[in-house]
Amino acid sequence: MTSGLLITKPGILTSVQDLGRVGYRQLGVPVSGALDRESLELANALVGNERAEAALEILYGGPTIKVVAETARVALAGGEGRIAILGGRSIPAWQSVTLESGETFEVMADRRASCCYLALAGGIAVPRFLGSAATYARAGIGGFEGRPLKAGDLLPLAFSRAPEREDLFLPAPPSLGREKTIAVVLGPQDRHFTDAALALFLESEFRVSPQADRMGMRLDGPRLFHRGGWDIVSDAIPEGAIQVPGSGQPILLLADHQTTGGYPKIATVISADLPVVGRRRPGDALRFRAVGIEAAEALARDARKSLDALSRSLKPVSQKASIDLDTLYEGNLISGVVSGRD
């Protein structure tokens, strides 16, 4: 029997994703890949993989999975989620764990973030399409049979036994960035909007509407009025582009976005802030600030340095500080009895 992970419950939307299918947008093929590339890279680092290795992207609710291999090393990255192992153990996010054949676990995702990532030591043994394992479900390509996972799928692993090494943890995980103001470069069609609309865009709070998926998120907020018409000759769309149709309500495009479009784009989210945007859920707030191209490039370099530093900071789980119960009791508990009515 093939060594792998048996999906007993798939969660809300679980798919195989990597860093994307780069170099084919001119042919109409989206990049796809992880919504939160930072967390995917860190999940891979925790199990000893190369940073671009495919992992499971878990949106909203997590799957339940059984190990059908001699051993499997897994790690969850993203917020304050955890891996709940049948039998009582619970492994926090940002820490790898080696599981034995027959063990079953459930991924408990952080309810404050839209996505988290489960990496597997050695990677997932699915075919690459145009050099990538990323799932693009609209076209049925990549990943596991070109679709999100469902109950009964046996996800093949590269190794029947995880390579021998210590389990690792990340001492200082990155924050979700829920309060971060998102940096954008205005344009390329900002001249298609009134001065008042541009001011509103940068001064107002928007909220992610329920109409949000891997392709993009509609934003609820003030109407942004165009200067003249809102229909333009279709041109290329990068990830993070914020296009505004005739309704005046912006649409922020994400990993599975179409490659061309005919609505004016008021701004584009910088690459360094795309992972933060990818974590936002329906109902979450978004605010924007404008930066220049040179500043955007500098922020991208800083983000890369920070991510590399986090990957280098991993430590063996055996070095994790044990709980000091005396200090815990002293700082968090009180003596005596109090009334339940107080």
The other form holds:
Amino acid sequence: MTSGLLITKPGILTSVQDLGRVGYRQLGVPVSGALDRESLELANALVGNERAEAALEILYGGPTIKVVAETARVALAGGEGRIAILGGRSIPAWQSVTLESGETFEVMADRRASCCYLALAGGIAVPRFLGSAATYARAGIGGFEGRPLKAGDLLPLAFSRAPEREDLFLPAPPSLGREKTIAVVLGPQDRHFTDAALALFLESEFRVSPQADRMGMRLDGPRLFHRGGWDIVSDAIPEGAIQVPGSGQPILLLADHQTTGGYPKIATVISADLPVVGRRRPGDALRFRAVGIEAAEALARDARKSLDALSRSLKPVSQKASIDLDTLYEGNLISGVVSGRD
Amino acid sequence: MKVRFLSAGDCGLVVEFGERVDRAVSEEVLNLQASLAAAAIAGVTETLPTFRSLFVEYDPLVTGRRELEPAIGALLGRRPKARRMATLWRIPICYDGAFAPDLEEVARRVGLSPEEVARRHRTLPYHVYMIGFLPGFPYLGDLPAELALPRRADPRQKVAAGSVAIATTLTAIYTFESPGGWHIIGRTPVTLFDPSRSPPALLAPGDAVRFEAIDPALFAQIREKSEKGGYAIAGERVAL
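Mind sharing the form predicted together with the partner chain? What's above is the form predicted alone.
Every chain and every other molecule in the complex is listed next, the one we just looked at coming first.
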């Protein structure tokens, strides 16, 4: 039998994702990949993978998984999520754990974020399609059989045994950025909107509507009116584009978005803020601020530096403080105590 | 032609040549794409041609808008030395019965017989303006002017893969089953997007397509071969 991870419960929508499929948009193939690339990279770093390795993207509810390998090392990235090992330990997010054959664990996702990432040491042994393992379910390409995981799937691992080494943790995990105002560059079709619509866009609070998936999220909020028509001759859609159809209700386009479209795009979320947007879930608030292109490019460089610094800051688990508050709370050894972090 | 640089975030810019579906605009877009590929500018990661513009994606860790705009500007005036070569694809299409649910209505609305609509639809080779909407989905034009109709008022929830449809000045082929609002006048048995093929999409922007009518019996034969992976369609290199 192939060694791998047996999916006993798939969760809401769990799929294989990486940093995306670059270079095929001119053939109509979306980039896909992780909604939150920052967390994917950090999850990979925690298990010793290259940052672009494929991992599991877990949307909303987490899966339950049984180890069908000699050992497997996994790490969860995403807020205050946990890996709950049946009949045993509970490992917080931002820490790797080495599991034995037959062990079963449940991913307890942080409910304040739409997504979290489970990386597997050595990566996932699925075929690359056009250079990427990212699942694009709409066309049935990439990932595990081109679809989200379901119960009974055996996800093949590259290693039947995790390399011997100590587990790692990230001492200062990034925040979910739930309060962060999202930076955008106006355009490409900002000229198609009235001045009032542009002002409303930048001054108002929007909410992620229930119509949100890997393609994009509809935003509830004030209607944004076009100057003249709203039906334009199709052009390209960059990731993070905010397009506004005739209804005036904006749609923020995410990883699986179509490559081209015929609605004016008022603005584009900067790359540094895409992970924050990707983590937002229906009901969450969104506010936007406009930045210039050169400022946005500088923010992209800063984001890269911060992420590289985080990846370098991993420490062996043995160096964690001798009293681990998380573990104490989880074990109900302390109750009714207000956490010092609140 | 007046060219505009539009912002598309910190990783992309749009070089816009026009705002209409226009063959001359499309040629400018495709010429710039070819020039950019030849120039191999560091940090340019991907280009995507559309009807009106070329989308240029770049890595802001390597380059930036301030360097790219003049570099692209320098390529704009250049005329290609030779005529552009393109691949001409002959795509079989069946205009019969269940494959063409909208053919009679289209015929009625344009005042022609269904046979005449089908004949005119395959008279001229089409230009592949762009691929979009679905993987491998080609936007082809221009349709003979007398066949131009607006999109359907009531889009279908399900359009079968392989459906050949028309709307406005264009015709297209649905590469996957999907919702769709165009008028379906036929179906091709050929698989236009196959993940196991390299490249997976049969057509590329700038290619040419000519439709050739087949009957349902031949459709079934080609379909069977296509599903088994044994049907190869040959493209022919032509100078434009």
